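What follows is a single chain, given as structure tokens, in the form predicted together with its partner chain.
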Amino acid sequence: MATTRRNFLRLLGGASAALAARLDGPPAFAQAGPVKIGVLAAKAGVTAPVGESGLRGTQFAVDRINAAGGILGRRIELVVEEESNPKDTVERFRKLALQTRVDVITGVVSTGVGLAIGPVAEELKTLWLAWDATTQKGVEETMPKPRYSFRSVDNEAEAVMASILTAKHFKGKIKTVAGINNDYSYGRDNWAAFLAIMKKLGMGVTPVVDLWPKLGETNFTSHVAALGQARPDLIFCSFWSGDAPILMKQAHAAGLTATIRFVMTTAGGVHESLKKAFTPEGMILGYNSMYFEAPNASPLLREFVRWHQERFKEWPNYESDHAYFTLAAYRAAVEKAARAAGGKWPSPDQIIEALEGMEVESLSGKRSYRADHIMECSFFQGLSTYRNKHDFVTVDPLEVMSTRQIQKPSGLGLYEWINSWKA
């Protein structure tokens, strides 16, 4: 970990002596010169971690790429800047459209910069493959039929999947439920979710408390001691970042984790940080989109996974894999735009058409496009479990959902899709 900064200035060390090499021999395209993929990424705050783990798969897929040739014979050269606040990443993307000229841009984690991108990147026309943000509300009001934006999975498909699992390993044996989720709309729209589907599919169960810690807690002794007093025979959580651990802890040394059932929806976003000595077994856990020992994981997959733990020594967890498959797809879909085009580089709008439904294989397996531009993938989720090499908690068994189950299908509300379901 500690050498992130020196990894990420070899990244781009590579990617200068790559052009430098480039200028070397003849342009093999009528377009010379390297492919510029614009990259936001946070490197501060809350969401630090999730901003390094999708650069981590950004750098891995850019040197498999250029390694085979680059895109179409052109290297693809990143230039990252940083995510943070929503009115300072949007002049970031503007100065990566309009002065780095990059040809497409990718990263952003946080909804709320994500909803202040999108508009921009259509007033710009230039292309923007989300990593994330996508929590649904904002996104219907605010980009309702993006052109240039595409965007990532629903960010209450994770609440989906662990509510039907609730369903199918918890009903009869759970009366009473609880929630602890971070006060912001990601987590008010998981516990609404998680409460809806435990109405639709007849749970019976009934709400004791919920409780909504700001985002960036470290201490939840004080709501520890409310969800013992309340005595839930279930405790939701959709914490994925720092908060996740602490909280475990913090249960697990009041006693909560021998008699409560938990739910982790997003959990294994920082999965090394769940370690056995305090995290139980049981318990339904969340790793999103992708899942480091999946038992039937692809060779790429396998790749990446020693890749990434020789180079960082650390396992890797999802945003790695949103960020792989916006390179793989934009690669995807240039070829395939420019074999449409005779050969030649093909425009934005020849690319977007590519994309639109494009399937590739990413680092989860099969990922694609809607033709909303929105994601299809898995989700993995399962009992947690100490039947491992780790210190950590893994799962076992391991459920996987595609989204075409857990997210909502384009065109209708959230709860118009779950009231929908057939019982």
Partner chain sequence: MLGGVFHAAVLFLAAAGLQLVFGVQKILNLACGSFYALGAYFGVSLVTWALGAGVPPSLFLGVLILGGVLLAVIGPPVERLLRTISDRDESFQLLLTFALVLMFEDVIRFLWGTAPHQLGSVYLLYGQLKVGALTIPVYNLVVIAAGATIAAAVGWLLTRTRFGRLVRAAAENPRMAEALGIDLARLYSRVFTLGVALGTVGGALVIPATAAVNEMGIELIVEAFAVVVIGGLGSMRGAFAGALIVGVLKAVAIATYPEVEMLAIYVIVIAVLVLRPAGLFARAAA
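Condition change, the form predicted together with its partner chain to the form predicted alone:
Coming up is the bare chain, nothing alongside it.
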């Protein structure tokens, strides 16, 4: 029998009854009204697909939690605002916190916006669970000891993993490299991390050109021409949204994909748009922290992929998992803090203390928050392949690394950490 939404919710309802029976502590708080959760999601420009992915993961989490009785009996009510430029997004953050008076705010994917939101969350003492935006400037954390901000993984984690895989697959096969990355902190951090690791791992490569198109650029004609003139052995790129397939299509038209190796650290975020017609096999392709066809997928991931495909006729990407995790962690923290508070609805400070070190099951597996409020999770990358049922590339073999391997420890600088590696 096909799984309809009605059947799905009925099954969840049964699961919720079993779950409720296991909770031994706090009473329900339904009379207190809904838990209001503010969401800041990109809806326009090249970041729109990522924002939409986060919203889908949010909706899946809310459907599950509400079908299971809400958070201690209180249903979740979403209040969605748009993430755009830093100034306007900060104003919407203040509106959610001060006028709508939400209980918690999630969302934000842009590093530039995250740099602006972090200090405001601390100023307003408003709990902010970021989907993706970090609070790093360059590779230095701007809020080493935040109280109200819980952040995603460090920007450069996917560059670190891609660099390690570059050494694994291409050592001795490349002598020159080129970079094309967006001209802001994320792009520059990734390229710098890649070059540092190439040196540390004794790759002996020479950078021949680095290009910095603006975020949102969609015409790469001049950049592709420059890459063609430089003729590197490998091109490193950290594009993560709608610009990635545009670059690949233009590079393919110029003949670059036939002779040059590619490393795309994060383009798996728009994987369905990486069509076989213009995307090469053998390219290192990163999916950030969730891979929709993971061979060892959990029942939760399989359920989400099925739900996503049935509802949107698309295969999901990692931003859904970032968003799902923030709500799953918030719910678990409220329940944990309420038990510790003797059955009372916990204060924000009590919820924060519960979140620190909290580990929950997310779509991609176990995820947690470190004591410094940074996420821990797994990353997924591999070599692109045409061997699948789709019209776009996937990866085989799939490689999985924990952020405990590819993210700098708390208190260490990125290059201090890389230089501490044993070659």
